[in-house]
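Have a look below at one chain only, the form predicted on its own, in structure tokens format.
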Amino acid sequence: MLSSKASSNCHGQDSLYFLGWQVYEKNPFHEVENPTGIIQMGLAENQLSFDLVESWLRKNPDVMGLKNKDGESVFRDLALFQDYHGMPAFKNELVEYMAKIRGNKVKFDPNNLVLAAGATSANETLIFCLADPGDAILLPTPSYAGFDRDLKWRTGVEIVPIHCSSSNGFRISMFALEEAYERAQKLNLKVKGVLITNPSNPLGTTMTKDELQSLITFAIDKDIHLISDEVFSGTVFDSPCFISIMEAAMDSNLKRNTDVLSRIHIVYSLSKDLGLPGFRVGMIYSNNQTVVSAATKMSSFGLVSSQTQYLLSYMLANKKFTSNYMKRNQKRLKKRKEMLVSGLKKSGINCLKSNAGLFCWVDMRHLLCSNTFEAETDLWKKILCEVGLNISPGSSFHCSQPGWFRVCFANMNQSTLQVALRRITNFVERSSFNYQQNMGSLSRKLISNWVRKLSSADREEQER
């Protein structure tokens, strides 16, 4: 009676990724009115700087009363503009805020730029542009969970992992990038791309200049494209530096390929940066103008609305606005990074070193009972539903090693961060404690069996 598409099971919605977010919405913690919930940990979002905002806001009443510089009304012009082309004075400052975050090494044609409802609809309509069912896309991982949705669940495109290790930090080796190749061949898959996250999403840590080169060619040698998720790129609050991968495609020998541009395309956001993800604000760039022409057709089924756009050219435009939250921003992310790292260590924990994004890479293997996936499902349980801390399990990310978790810390205050510190503080010297204690009982049934064997052997030594 129903499609195939409303009948499938790709969405990727029982992972545990998501379940996390529902148990946690039946049971959300509050500091006064349910001091027992779930804390939510699992939320990739940026509250530290909202208040930044809020405060250009009131400062700036006739924007958002959708009124002009002269404080004429602009609201008929707003409520009637469709263009799916979106509105040129955005467009322009949008790239003037992408520029400024990658430090003016690179300049972003507004032409080029194509505008979608947050950074899922612009991933799903660029692998539409470039990839047809059947066809697939690398992918390095462990990645953002949410791309089992984004970028194959209504396209039919299919995703081929490049399975990184704990051994180099999660670094993306040529062996691996080659494996996954070859393994996508066997599979009679064609390969139409390498994606990455840069920053990454859930490693938060930045690609370096020879790292993206390295891709780059890649992607010149095996004729395919390469897509940069750069959502987190205003993020960066620790060296080394975001690189963009339009900074590193502008190296000397690879530019004398002349089609290594129209072969590289960025996605990104407004939602991570500036703290909106309400706001639905994402887009796509691309030197491809075919690329660029069909993703504008496509935006159509997925708009950001005048209001949105006007609104936002206003904010952008202030500059003194933009490079004051920026500063700020980053170094309120790092403490808050080093807040949850210092606590967690002191728990016997350890991160990933990283330098970006809202969340820690942190390694929990050592509270596995055994090197299993199933280990790491049953500790995850534990921590959601005794513990009462939503974090996401590396097996949700396609992590291919056990007992790693991504924890977010920027969507919630000090305070609640505090207490999620002192629950798996708990959490950690109970399991500990139990560990001595099922250890003792162990050794003391050793022991017990030891002497029994000894007695016996006595007595039939005097039996003889």
Second form
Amino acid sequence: MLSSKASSNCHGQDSLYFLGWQVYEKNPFHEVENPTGIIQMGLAENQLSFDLVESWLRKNPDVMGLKNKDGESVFRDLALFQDYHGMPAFKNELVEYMAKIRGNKVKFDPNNLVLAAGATSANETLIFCLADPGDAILLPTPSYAGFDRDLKWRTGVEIVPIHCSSSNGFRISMFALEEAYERAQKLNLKVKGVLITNPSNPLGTTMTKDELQSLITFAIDKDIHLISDEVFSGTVFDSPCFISIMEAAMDSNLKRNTDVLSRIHIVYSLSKDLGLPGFRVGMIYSNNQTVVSAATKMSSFGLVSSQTQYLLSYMLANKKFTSNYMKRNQKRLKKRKEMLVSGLKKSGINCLKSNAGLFCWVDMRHLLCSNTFEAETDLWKKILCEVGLNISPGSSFHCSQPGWFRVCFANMNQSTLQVALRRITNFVERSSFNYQQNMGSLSRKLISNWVRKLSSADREEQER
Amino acid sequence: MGLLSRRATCNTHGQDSSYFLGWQEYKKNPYNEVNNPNGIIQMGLAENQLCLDLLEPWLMKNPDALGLKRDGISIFKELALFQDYNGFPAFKRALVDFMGEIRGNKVSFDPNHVVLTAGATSANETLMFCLADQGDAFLLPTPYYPGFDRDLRWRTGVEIVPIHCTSSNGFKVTLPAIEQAYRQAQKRKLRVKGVLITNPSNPLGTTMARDELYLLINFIEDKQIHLISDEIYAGTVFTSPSFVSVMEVLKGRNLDQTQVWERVHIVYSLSKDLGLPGFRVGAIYSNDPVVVSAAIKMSSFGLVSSQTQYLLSAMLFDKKFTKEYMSENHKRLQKQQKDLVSGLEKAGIRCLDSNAGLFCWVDMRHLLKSNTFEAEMELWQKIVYHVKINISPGSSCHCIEPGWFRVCFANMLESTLKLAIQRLKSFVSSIAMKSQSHQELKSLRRKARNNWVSRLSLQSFYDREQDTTTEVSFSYRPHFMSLSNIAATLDAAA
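Since the structure above is the form predicted on its own, I would like to see how the form predicted together with the partner chain looks, so please show that one next.
Following is the full complex, with the preceding chain placed first.
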């Protein structure tokens, strides 16, 4: 009756990532009204710098009121503006902002920018442009849980994971890349590209120039595309500084290969650094004119509201505001991350060393009762239901090693984070006490068994 | 260089059609009363620009709506973070009330059955993804909105099989036409998943009668398929007969708790009646919870900006305003349509009788050189490039009869409409003059031929001598040929 897409679960929303949200929504923490509720640490949102944006809005009421610099209403023009090329003023500001985030080491052309209703739409549209149903995209794991829906569901494209492990800080090795490619071929899947998230979600780390250039070389060698989802590029709060795929591609060695730029595509959005996910502002950047042309037409299915384009073009045009915002936002993210990392450390929990993102990649392998995903799910359930924290288990990010969790820190205030850390401390203490008790009784059992054996051996000796 | 997808490199986006090419020509030379009075007048864009002046005062009286405040307090943060694909509850409530009002409150809608999308473009595509697989088909009455070729087919891989409607009955949908389309789909080995109608119709500007809707409901019941009713023009019905939604018909026949109830889905948008295409507000309404559930998840790919949801929830919540707006909107649409229809009539051009929409379906068959689509294209090119009016040829709407054009009237001032009508009148007169002189030439030649023939006959009757003189000066030299050949040659030279 319905399509296979509507009746399947390829939307991927039966994963624990989304189930945790549902449980949270039934009992959400509130400092005053529901202090024992579940604290949401599974949502990668930036709520730390709204005051900066709100202050700008208060100083610029005309922009919200859809008036221009001369105080005249532009409502009519905006109401009718549905050009899928996007508002030129907005795109001009976006490319400058994107360049700023990259330390102005790369320059972007607004004609190569395609607006989309969020990075969700941008990623799906890019896949529609680059791959046919049954083709495959290689994706390093662990990777954002939403990709199962965004890249595969309606496109019919397959994802083949590039397995990364803690042995080298989850970095993409050439070996893992080649292995994934071969696996795809064995499955008779035509690989059309590699998609990386840089800075990484869920790791919170940025890629080095070498890593990026190895990926580019791989893409050239296999004649495939390289998509760099850089939605978190504005959240790099510590060294090493962010290196965009574009910057890596500008390297003279690679530039010799003239079509290298036409196989590299960037996805960006204002949801993460500016903290505006509700406004649905995403984009694709590509030097490939066919991709830009096709993606622009496809953006009809998810245009950005002109009301929103207008507001944000003014905001980004204020260079003093954007510089100040970036600096202060990054400081706050760094401070909050350090608070989480040190708090967890006190409970004997380590995090992967990170310099970006709105979350930490947390190592709870030692809290598992066995090195299995069942044990990870058990631990996740305990933390959700007994401890009251919604964190995201590594399995929902297709991590190949059990015991890792993504824990978000930027979507709450300081006191809430402190509550969360206290709860974890208590939980860990309780667990280790139980563990000791359990271990204690086990040791006692072993000892008594041993003692019994020893005694019976003695008796035998005596009897002989 | 890695190959791109088939979707990126094919032209199923449909944007090589004359519908879009006309727009491109207009953009190169757009008419402006002051700056470019000889430019091309855009009559190929179905937008409602007649009532934006009513919205602006409302915005001034309600600054909190744009200022993202509630009772004077900023809720910017709440909205900036709001990305719930279930949509802003207040907005959905206000939207369903508005939809009910448009339908004379003869149906009421449940906000839990609404899925918000970035425009009807997104809504239609999403519904296709939910109801059909690649290679399946939907039946669509022709003529239909040219954008459907992209919206329903491009990325979904679904096929459109046309239900051909003709001027013989005012382009209404008939049972033989539907059945013929169904058989055609079967011949092409396509599994038909449903029928999609646009009601009120684009490009016809007519609303469907109850018996047409009964026909469709019976058909989908019989074949156990879906019915999508794209009702985006529901708020533009400016004169009788009043709008009858498919939901009203279902309720009236007590079909609201049956299986067919769950197979009827509505698409709506605020782009046409409220004239807000830039804000990207569309909606799917379905009684099938599985469809609603899947569509909601898919709406992640095209959510409505929370800034816009908040603004419009406040506007639609003001029932006094929406009532006044709709009443004034209908008045202005009716006037503008009347102006176009009567203006064209004076030029000897008739329109299909219409009661809705932002356009007229105009009969220019008599202006075609021949009853062919080539002739239609030729006429269209003349109108775009020489008369300087962008109108949409029927072929771009998949009409099977050449000579029909969609002409929009709601996206311009009265003065611009007058000018457009003037230009068309001049054009038609010039054709008429050319045609008249051709006719005169033709009749003169006929006279000459007849004279000559009678003379020949007379002479032959008397002594069969050839007469090489003629009374009309053209280069044809009569040879001794059969009469029919001569006549044919004369006609061809005309």
